[in-house]
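Single chain ahead, by itself, as structure tokens, in the form predicted alone.
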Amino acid sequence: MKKIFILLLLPILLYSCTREKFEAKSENRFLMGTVCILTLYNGESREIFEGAFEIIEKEDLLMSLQKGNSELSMINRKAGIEAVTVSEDTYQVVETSIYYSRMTDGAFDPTIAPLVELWGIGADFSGRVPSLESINSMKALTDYRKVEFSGTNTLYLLEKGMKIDLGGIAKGYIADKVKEYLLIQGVERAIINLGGNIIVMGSKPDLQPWKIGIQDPFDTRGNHIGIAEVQDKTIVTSGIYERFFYEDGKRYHHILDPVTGYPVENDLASVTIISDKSIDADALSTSLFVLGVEKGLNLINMMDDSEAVFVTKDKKVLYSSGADEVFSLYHKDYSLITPDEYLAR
């Protein structure tokens, strides 16, 4: 009788231990102008949370366009004057951003900062349509080919008035740094959410993939068009729904075209990238949005370990070559369309 009791009790004990071991703990901070949420499983001590948030604060202090004492601000102040030696982190992010500029023929251009500041979308004020003259003036300062790399971790902007904005890539780099730190601390399962730049570490405690919803660009935050089932991946979305304003009845969103100087005008409402590294997903989501469906698909289908989900303004959804293996569309108002069908319209 005693033996039977022990056998019956054993599953209960194992279940209790498992629940305690994999209990999720979350903390959030307002950093980088957004809400950063860390959810950790097994290894979620106070020190680990603090260490992760310290990394975010430190990196933001290096690469923030808004902080006057950041390394990025120093680079911008010295434009056309002298080269600036920066940390390895800042140098690496600028170098990677120029890599994507070259890859996309300037669709992704970190020197777009003068145009971003001119439009003011999402800043302390709600934005306004600048004059054509001022747009052309700022366009003349937007040219990734005028960023010079010289010496060890040394950068130089060739013209006065040039500025770099790392808003389209820095969060991805910082998310990757947080993941690297958590792995060193022994954390195997976690969700890192830096204002929509999401990394999932490992699998769920039940060894199943994480289920991450992709935002409906025409609905309020938290309403999804479908689910990505992933493990050890990052998911980043760029779209027209986050920051925008209306003027004279027209809607202007925050993703600017470096060529025209105006918000991108194409068929897209959003682009979601599913990749191994968040720095790549961050840059690619903006790049593909600016490039549009046809050029964007051509680019993403040449890349290893990255997939894309395109959502058009008429609620059609297109996949890159392998996206259907990880993403499932379930929203009844949206429908799948193949690239050939899209191009034939």
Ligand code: AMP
Given for the second form:
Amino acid sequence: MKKIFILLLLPILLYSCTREKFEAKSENRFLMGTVCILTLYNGESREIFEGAFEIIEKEDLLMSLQKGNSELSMINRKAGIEAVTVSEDTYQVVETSIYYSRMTDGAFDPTIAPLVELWGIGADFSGRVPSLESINSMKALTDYRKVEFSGTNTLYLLEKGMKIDLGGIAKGYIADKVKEYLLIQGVERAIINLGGNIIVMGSKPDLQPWKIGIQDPFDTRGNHIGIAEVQDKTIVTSGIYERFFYEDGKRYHHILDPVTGYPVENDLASVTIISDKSIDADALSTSLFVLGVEKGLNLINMMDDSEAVFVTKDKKVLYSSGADEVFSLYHKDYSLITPDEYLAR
Ligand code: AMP
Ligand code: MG
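For comparison with the form predicted alone, kindly provide the form predicted in complex with the named molecule.
Once more the chain from above appears, this time first in line as the rest of the complex follows.
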């Protein structure tokens, strides 16, 4: 009788041990102008959280457009004057950003900073459409082909007034850095969330994939249109809902079209990328948003390790060729359409 009782108890004991072993711990910090949330499973400690947040702060200090003493600001100040040698990190992010500029024929262009500042994105961004004249003169300074890579970690912006903004890519890079650090610290399961730029490490403690919701672009934060089930992946969304203001009843958001100098005007509400590296996912989500559905699908379908979910303003959802394997749409107001159906509209 006693033996049976112990045997019956055993699974319960094992279960509670497992649960205890994989208890999650979360910490938030407001960094890079956004909320950064780290959730660690097993291996969490005060030092590890501190170390991870320090990395975010340190990298932001190198690459922030808003911070006057960042390496990026130094490159920008020396535009048209002289080349500047920077850290390997800053160099790598600028180099990758220009790689995506080439790949998207300039739809993604980090030299968009003069326009970003003119619109006040990142600062006030509170309801002021600039004059057409000022938009045109800042637009003339936007040209990724005028970034010169000269020697080891040395960069030069060819024209005075040119400026780089890494707002569309740096969070992804920094998330990758945090992951690298956590792995070195022996953390195998974690969720790194830098203002919606998400990396999931490993699987859930029960060995199932993590379930990450994709934001409904027309609802308040935390309301999702569907779920991505992933392990060891990054999920990054660019959308009209992230930063915007209204003027005369018209909505102006934070992703700019380098051709017009105005916020991108197409039928997209958001683009989500599911990929291996967050720097790529971050650059690609912004890129595909600017490119639109047709060109965006062509680009993403050429890539083996990345998938995209496009959400249009009329609540249609389109998948890249392998996205159906990781994403499921459940919101009843949204419906899936195929690329062919989309093109035939
Ligand atoms: P994300 O939220 O990652 O899509 O990035 C948007 C941010 O990237 C904006 O807040 C700007 O700082 C910057 N940005 C805006 N338009 C572009 C563009 N066409 N190419 C590159 N970066 C951009
Ligand atoms: Mg981005």
